[in-house]
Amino acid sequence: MILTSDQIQRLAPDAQVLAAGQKLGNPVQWQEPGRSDTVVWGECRGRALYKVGIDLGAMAYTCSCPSRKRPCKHVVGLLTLSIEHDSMLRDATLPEWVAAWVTRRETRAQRAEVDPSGESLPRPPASPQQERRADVQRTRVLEGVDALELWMCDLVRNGLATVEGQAPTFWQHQAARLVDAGAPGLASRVRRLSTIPGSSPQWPERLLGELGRIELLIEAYRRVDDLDPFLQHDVQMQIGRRLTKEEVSSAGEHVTDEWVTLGEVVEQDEQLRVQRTWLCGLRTGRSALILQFVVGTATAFPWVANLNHVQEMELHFWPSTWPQRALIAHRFGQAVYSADRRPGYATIEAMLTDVAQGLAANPWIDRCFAVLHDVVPIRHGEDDWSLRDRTGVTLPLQRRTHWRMLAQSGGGPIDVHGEWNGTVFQSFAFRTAETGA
């Protein structure tokens, strides 16, 4: 297949994918272009090696790096590059990566019911009894978020200024009628707005700010079925529901990469406790969570992480229109320690630059995992703390003392990663762009 200029400014998401697209399709900018029959493929050099590969027969692709627009601007370098340079495309066999890639979406054809392409084909109708008790669960569901409704309307209109003195069991009782009503992942996020007033002198306006994205949830869940059907897992995941790793791995992405293990997290949220640990990909530059679960405290969690050791995985991402959590699927070779540097950020706002495109996909977003390069720590008070980057711009960290990343520094640059949840950073680790330490 033969593609015209007019058909990939269709494919490109948007006009900035497509300029950039078309710059890309500079022969200086690829290694190893080649193909053969319908596929295509390349290196294209950025910020790192991205892996591209093109079937034109049923316009399906990939790509490593770790933007969210698909298809990227490397898929339209590449599809510029192959009707204007045609003669750069060698033809040969295809290389390793790229009949891998073919053969994991033909396996994933025959086992998950989608076309070559990737796209879901229609599924067997669903039976009565299986429509009635979808029917029967809904119906709870929405009854369940239009009480909660007419409850943040009533806190709105009494005046916020009620809510500091509360007690946690004026959240937790709404959060238990709404894990009755079949919508557990709703209740935690109720839950979690106690922790909000008094929290600091800006507590009323994350209250309200809280208090709208749980609206537009609600708003979203009405509609859900006229979504995107990235954006209705987003929607259905927030209200609650799970899916299985045979769901996840049937619907979601899949990435191998080299994941280094930069940070991890234990909380405790009910009964669970609750472990986010963090992986970077050293190719693709993504960020991937990996969630456990696990009841009482005596029980360990199934997979330990080794911080700072990498190993080729291939991880599945969790269908979303924005993809973060992901399940590892298989692991090749051993995990080895490594003090190279991570792929990140030069500034603070090319990383709150990614979040913005990534909170426009999918407003639920709480936290975000970056990696940021060259900043400095500046202390202002006991517990009030911030990183500066090369240009000045600076980021709240955690409030908490942070003598150590100071000393480490020198007052100098070094590279700090966390979570960015939108208020603080809370930094797990950090090495001197000098030394590496």
Contents of the next structure:
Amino acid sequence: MILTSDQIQRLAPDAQVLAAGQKLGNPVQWQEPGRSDTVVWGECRGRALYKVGIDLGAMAYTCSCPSRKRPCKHVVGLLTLSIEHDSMLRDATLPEWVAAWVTRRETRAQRAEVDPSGESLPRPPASPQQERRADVQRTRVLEGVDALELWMCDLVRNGLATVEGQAPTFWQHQAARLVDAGAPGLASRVRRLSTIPGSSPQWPERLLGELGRIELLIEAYRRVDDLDPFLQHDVQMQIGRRLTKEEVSSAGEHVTDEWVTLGEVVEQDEQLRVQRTWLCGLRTGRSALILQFVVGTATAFPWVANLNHVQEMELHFWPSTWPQRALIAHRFGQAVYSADRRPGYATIEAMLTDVAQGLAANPWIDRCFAVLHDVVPIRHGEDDWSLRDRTGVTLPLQRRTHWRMLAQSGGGPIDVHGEWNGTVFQSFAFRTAETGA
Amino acid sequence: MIERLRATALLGTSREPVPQIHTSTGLDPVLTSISADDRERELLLTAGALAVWQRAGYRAAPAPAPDQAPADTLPGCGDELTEILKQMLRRSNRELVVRRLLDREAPGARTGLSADHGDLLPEALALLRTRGLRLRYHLLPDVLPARTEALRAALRPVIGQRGRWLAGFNPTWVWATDSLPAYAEWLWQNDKAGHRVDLLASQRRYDPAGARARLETRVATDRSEVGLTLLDALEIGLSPDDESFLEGVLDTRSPAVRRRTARLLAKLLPSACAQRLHERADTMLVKTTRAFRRQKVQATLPGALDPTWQREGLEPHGDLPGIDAPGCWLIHTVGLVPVRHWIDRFEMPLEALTDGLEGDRVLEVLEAWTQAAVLHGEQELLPALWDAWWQQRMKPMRSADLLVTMWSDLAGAMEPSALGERLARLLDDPPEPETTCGRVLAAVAWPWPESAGDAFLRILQEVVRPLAVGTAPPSAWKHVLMPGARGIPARCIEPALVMLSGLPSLEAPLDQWQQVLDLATEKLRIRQQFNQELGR
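What would the structure be for the form predicted together with the partner chain, given that what you showed me was the form predicted on its own?
Up next: the whole complex, starting with the chain shown before.
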């Protein structure tokens, strides 16, 4: 397991914890620091002696301090110590308190784990009360959807020129009504609309296109029972239905592969922070999206990906016509750093063909992960960049500077990992033949 | 295709009909099948279908292949050193902080380290250069925004071909180019944040005549365009070919520009302007012989300004703070004439000249000679001038900064062998006010001479000893710890760290010392790290 200071920065809930934790990365602060294959531990001298343990494989941690911030500065301190003073950590057997913590975690994990055979755990049949509640829920969503459609029709009847300059509350109010109606997925789409008016000269077309995609979703939801079962899942997911882990494991595809973590992006959606982590299967070449949500800024995401680390894992995909989202059901062995070349597309056209197939199956796919092989970054203007493939065609990059990419490519071909959202390619990382990832 | 719905979308279906869309593709049957009971839903469903169709049918645009960077001959520096440099440059991942880090004049920014330590970059870069290494490519965007000439000079040999190629894409990095970049004309016509000056300075390095011609064309259309910074760029590659252009600039309206031009012409010996300055200066200083054949030098200044002198930027009312107009004329004139001229003219060595200064203009003459000696690179004369200021250090001066400025200028130009013993004397007997010593030392470039390093270790011993028993050392030394930690020669780093590591944790009222010592220790550790890495 190779940890980097960048990873610690991402893990820390705020700058205060990061700074305090980095100061605690000094060996004099620690008593009996040790390590086993995947766990590091130590006792940190503070107002009291705090016991700190970290499972580097799963990036889980424990600390006996009373801080409400997670991870606390002691966890960050121990991680810093393990990077900067590696030799201070003695290889040893787990002390009693660490062993007890590891056992507790394993027991919890087994309880939460799905049946490895892939069969769903038996669930009791729905009671009449539960069925009634589900009916009420469906009716509420349909009422919310009807109200949304009415609002959108009013918008296009009066003309979109009226929405430019509207305060964010104009969109937020409508989104809140959808949340109340039990359609948080739709609410999120409506909130995102607020960023379009005035954002570019083409904003009326973009806004109309997004409103149109929402209308298609509404139309599909009204006829959801007539749809293909996987498309039913897609539509309900887009509306905002949440599946339990058991439901995912029962209905979705299971794929075991060597998965490498290739990209990560965090976005704010109202009070929520959403983290998208993209994995790529080295044998299957498939991509998988791990989504995590936390409320507020002081909480870290439960799972911190180690970028460019490979681990044999079994992933369970959400049921879908074009499966993207997945959960990690089982991990096997340890995550190992790898700078090898990742499976990817030889040409931009090949990627766009795949994207088109995905959209044909599920028209509401917002983004696709891709590794583009042998592309050259080109700068056209201040923030205007693109990637050119070996056939000579280009894909626009997100509007920001990409100097580091250009510096390392030197005008030669590199592999770029990122998300294509239909308009721009948002690069996460790149790999040169000379330097690896 | 969705663009055809724009008018209806903007004006509303109440004013505009929904147009019929034909794509001549498989989408047409889908569009035809849309049968909504009202126009609004029809528009929305059509737009939705078109949006998905367009997204799925995205066509990538062709573009010509870009130029590739030339191959580098220097190898990149190792992983460990790259990581140290990366930590120094990117600790906070914010461009603003990086820029501050690179700019020694900017106030320190908070980073993961306790301080910026950007002042250590010149040493790290110089070590890279001497080992024949270059910076790794991914660090280039972090270093190319460098703004100070000192840092740029340290970077030029280590950015490699790739760095120069990369700078050719970014007008704000024009300083690093070694040939005229494609954006040169655009940059020259559309000055952006002063980078036009960088373009001129850069071009002066490989094409001095071309750069001068660029400036000449500008001046021909608009004389007010000749700013001070543009003139500074002409100092690079200055040659007699520039004389005629610079003589023309002396007719410009701004006295500051004329003074700066005269300074450039003074370096072009024997230019016509330099000749005029010599003749004028000769009227300002006279030698007299007193009893016992004691020879004295005195300033003899006119009461009113000769109008012809204004061409070289002299002003009737003076322009320097804390000094009268004749004093300004003296500094601006004598300060451009080589000190060797006075040694020859008065047939006295410099020590005798400085000792023999008398009257109420002693400090002005000394200031002018210091400026002149630095301007003309009269290395052998600098120690005597440093010593002359040492003699004068207790006297009231026109500005509290004057002594610091003079010693800093001298230290920046003096040979290490001569500088070392003088810095040692400064450390052993720091003048008032207590910040003076630290400020002068901060201006001394890395590496300090060996003897200054030894003196610093002696001072550090004097700092550590009382602190170890809970008493405060003289506070003047607090100001020398940081410059020392940055500047002492490599062999002094280990002994300094040993001394510092023996200290217990300091509590109030000595906690301020703790802060300074922690920072100095961090700086020394970083230096030790990259010296070890590059020493392998």
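Positions refer to the first chain, counted from 1. No experiment lies behind these values; they were computed from the predicted model shown. Here the rigid core means the biggest group of C-alpha atoms that line up within 1.5 Å when the two forms are laid on top of each other.
Spell out whether the Cα of G285 moves at least 2 Å between the two forms when the two forms are superposed on their rigid core. Comparing the forms between the two forms, which are aligned on their rigid core, G285 does not shift its C-alpha by 2 Å or more.
After the core is matched up, is the C-alpha of H373 off by 2 Å or more between the two forms? No, the C-alpha position differs by under 2 Å between the two forms.
Verify the C-alpha shift of V39 between the two forms: is it 2 Å or more after superposing the core? Yes, shifts by 2 Å or more.
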